[in-house]
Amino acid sequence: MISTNRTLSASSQSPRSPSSQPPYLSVSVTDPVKLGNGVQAYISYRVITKTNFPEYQGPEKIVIRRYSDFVWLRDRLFEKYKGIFIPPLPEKSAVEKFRFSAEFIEMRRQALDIFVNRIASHHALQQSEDLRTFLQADEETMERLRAHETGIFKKPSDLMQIFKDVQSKVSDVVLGKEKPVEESDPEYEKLKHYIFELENHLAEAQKHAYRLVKRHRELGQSLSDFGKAVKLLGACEGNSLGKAFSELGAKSETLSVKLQKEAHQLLMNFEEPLKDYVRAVQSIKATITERANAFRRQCELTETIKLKEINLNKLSLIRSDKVGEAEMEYNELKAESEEATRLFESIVRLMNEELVQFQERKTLDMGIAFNEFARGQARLANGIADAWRSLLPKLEACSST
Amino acid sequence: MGSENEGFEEAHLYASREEMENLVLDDPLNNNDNDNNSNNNNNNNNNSNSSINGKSYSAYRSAMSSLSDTHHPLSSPILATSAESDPLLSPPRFRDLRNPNAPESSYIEPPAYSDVIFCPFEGDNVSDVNGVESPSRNSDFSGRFSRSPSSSSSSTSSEYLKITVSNPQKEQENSNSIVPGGNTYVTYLISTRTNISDFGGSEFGVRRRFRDVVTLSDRLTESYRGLFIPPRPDKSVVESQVMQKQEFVEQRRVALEKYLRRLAAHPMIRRSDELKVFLQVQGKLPLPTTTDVASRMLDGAVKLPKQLLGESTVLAPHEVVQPAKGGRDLLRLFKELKQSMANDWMGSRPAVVEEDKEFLEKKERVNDLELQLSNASQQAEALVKAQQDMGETLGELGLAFIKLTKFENEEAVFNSQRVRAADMKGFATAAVKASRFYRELNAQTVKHLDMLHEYLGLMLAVHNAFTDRSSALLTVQTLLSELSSLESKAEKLEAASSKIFGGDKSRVRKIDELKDTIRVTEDAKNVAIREYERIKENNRSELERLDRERKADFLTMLKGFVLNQFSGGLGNPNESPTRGALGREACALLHSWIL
């Protein structure tokens, strides 16, 4: 079934992160700790480089890092590596409340290890040198460049490209094309539909693999309760009977214990393996509107590349004089187009590859996150009847007296 | 892995479908000696169960009820024999019969307690006692009530007593009615099954509608006071079409079933002359019915006048056996009431007390214990209900992955996906597996913790029992005060008269009648005192016979409850019960990974 090439990593690193081996880059995200008051405050991780890549300053280098610097690092590679399924990140808390609760910072803290110790292990993406920045730089440099890029004034060229978009859609409907251009691989289709196809049935495991984990805490509580009122009941009735029932409600307080215990392990060791596949799949979804993007962009470039080689004929014909401004003008789109293109093929061949390892890694990580669920149900089953038996032979004990 | 034993759980299913369907067939007052162990007849069981557990506890219901709801593809055999096992179709008891006891015993019991003494529901196997073949635990209540219970195991009692509700039917008043077809009303077989002597048959059969249920209720109260009378089902304030419709047909033969079997169980009242004839005598039931309170009211009233104006304000003998009721004892109610207020407010201690001390503490406990039991029946059924929603949701976890499995083998591009979908489907297996695990445990959680809510129930019986007492008394001091003001009264008369000379006619014909009144007065005094007495003594009988029970009862619950937990679901009884089942599915998971 699995292969024994599952590889866990070295102790700082959650299982799901693979390691590398030499020349190496590992990194680990620790030590969550609150900063800073009221509505402003946030939570700062450690996050350690070690690395014997020779483009880093050395060996070992100690950084703080925050949630949004994250963020900045996703969004250049996104930039720059486009049609690479880049690593995603644990979401922003829409809940205020839960923004601080221990446990949501720890699901973060351990998704943004698994998110970086991804990239390092990339062969594309540990040699970017926004990674190099991220990792080494020190905190005001990250947060001038964390400014710059989620400030609201975004850089000239982003505002360019949208206004290029909204252009090519107007004329778009202006010329009557309604529907954006899309490619025509029927293998290519298929993909796109499994994807989408994907992300709904993965939500909905995620959904209930969620709705599991309340479920263990619920019955945990009320196992904690119904001990308690046991008890209570013991103490009203008194003698040997009510040793009974003490006993009894003794023992569900301890199972209760045992569940929230496994709660928090379903949680982290299955749940939340889920829902970062369903992030990944989302991952890839962006992916696929680069490559759109990218398509659309090289259509058009073609198109009209089309139209000013027809100028251009025609110009050569009448004026002659402007034969030159055009022919440069031509010459530039020619670049871009084949730019372009180049670019659209590399997404494509990008893709594929990145599909074969997205899948291998997608069968690996789920498989962990079985053996994880079953090993927790085992332990939790286990517990569970150990602590009953032992409770029976007091229960002999009451019945005979 | 998961494969094989998914064909062979199918296997089973499909056979027990078809034994489900000749046990249909099967005469209702025949004893079953089908002994099918099988953990599907279990699952069956759970899905008949549904309607079975007529107890008004939501959580129970709909515990049982989602068994039929949920749909599983790895076990639509089930979802077949949950539409079978729709008891509006098909009478669910004579499925359950072959069931209760002997697959719980075989895997609620580890072997190494084979041997012991305890043997829960053993007992019922061996002995025919009542509720041996319902599938409800509170037969087995009823069972064990009437079963000295220090020798739980092979002691039969020699005599049993086995009741059994069945054949719902709708009838037609007989009067003739404005609306057509109005006034139908539903009567119920009552079928008994006896060796005792006293009914002189050993098997027979009435017909009888909830109103008869009621009379013999009351009849009972009236009879049998200061005895714990376990409380009748109630009566339903709902619209007649509501009445007609079969969920509340089937809940209502369900409760009553229970109530007549709790009857049977009851040492004094099994051997009643109202049981007796509800049982048997056919056609109208010969008690009479509480309606009489109508034509007492009018004779209350014709009383009154009378009773006001001193004619004849004697309380006779055999009324005082009886608490003041409204209607004809209107006057007695005064003087009663008036007795009371002058016992609480007053600061005037009456002639007699309740002095037994011994029993004001009983009664201390017997609250407190209700308080107890309220709050513990209350935290059981949370309990179930979260053991409940995690057997849900493991399934619904499953059912994800299955259609997971589905996609992912559909559309595999990559051989990992392939590997990722033997994955799931192995995963999903467990998990469903798991489900059905908490569903099994779940209703053999309902079955011991409804021992609970049965004694809860029970508080009801006993605090009607301490009002008889509380009744009995007041009527007593009443008839004494009344008795010492009627002798001060004569004795006024007497002073007076004596010093008329040659005496005075009228004084001494008041004094005569005076005399005749005190005498009669007299009289109910002590029947009135020799009532409480009775009741006093059943109260304390009584008291001792709950406390002896509920001892062994609840200990049985314990055990019960404590064995299932550990061992229950869809164990085999001869593994080792050091891991529950759901612990046996996921090392197996295990293993397998890690080969």
The other form holds:
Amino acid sequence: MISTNRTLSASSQSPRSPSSQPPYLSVSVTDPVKLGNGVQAYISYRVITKTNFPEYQGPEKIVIRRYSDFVWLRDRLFEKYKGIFIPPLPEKSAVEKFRFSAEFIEMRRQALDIFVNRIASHHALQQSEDLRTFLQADEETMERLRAHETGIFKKPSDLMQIFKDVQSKVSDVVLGKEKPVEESDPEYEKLKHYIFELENHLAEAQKHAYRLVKRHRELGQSLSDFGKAVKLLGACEGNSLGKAFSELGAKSETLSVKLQKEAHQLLMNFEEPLKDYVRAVQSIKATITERANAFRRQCELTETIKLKEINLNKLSLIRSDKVGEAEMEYNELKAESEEATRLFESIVRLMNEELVQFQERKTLDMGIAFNEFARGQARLANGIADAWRSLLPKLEACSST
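What I would like now is the form predicted alone, since the data block earlier showed the form predicted in complex with the partner chain; can you produce it?
Since only the chain itself is given, any partners or molecules it might have are not part of what comes next.
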């Protein structure tokens, strides 16, 4: 999947070539290294940027980043680019024994590479000042920025207050005190239904892909154990039967290696792409929530303006000295309402554009993933069949004597 997302590759373009070359921004996430010990341990990555964008400090920049830096970038983009599907990040493993396994580290490195290149290839997100900061700032600057974000947006007390507000709103709806304001657009309802169904189906497919990987690994381990046992059995026999058993054991161990390799390929090229799209759909759902919030805000302001207008008319009729203050409040609310309407309309427009791109990319990526899966299974089945078939003459000779 990496190759399909790097549409702005610098492999055929030198940063020092003439300025007539098309603009490009290429990013590589490489060289994961474990730093620290115990609960303070984390993985750092070398992030290499190659570009001819004039806003950047030079044609190539190398910085060191950790997972929380990628989270910072994702959160900043989500706050600023309403209506755009912000690429998803891989999950942070909570299981200590898997956090620093070679396989997990490589899967995360690949997912982070995909994440940042999707941003770099997006026509709007690639212009982000936060992306430039992420790709160029030194480690101390990034640490300060992360600390600033944590201090302002992610204090436990703030999160608890948000939770209480949501809980209160849900209670009001359940008790009939408040009815949620929702869009009544049939096409939008169809879209939401599709996204929720897509998430369920992708999650189910990913779950079974995980089971396939697990089955390949278990079969590979069983063949390895069987091969060792049969080779020991062959060593006890000094005739042709012993030799046949030894070859059978060796062949089993060879096939075990094939199965383990295929399991890894299945994980990286099939299960991980499915998991990535589960995360992508969750990102779309987050944007749907933003759209719903923008719509509700627009409706709330419209209703408030109507009440303010009625109050302003009453004050005007009685020639109250509060008319000026009421008129100022009314105009401020009207300007706020117009801004809320523009934001909502912008989110709708951007979502429609993003969905077209998402569908095109999904068709391509899923086609590649399922093609790789089918090819891998065919290759494995043929390899296993050829291996066992090569042993048949010797085993048949032993059974006929």
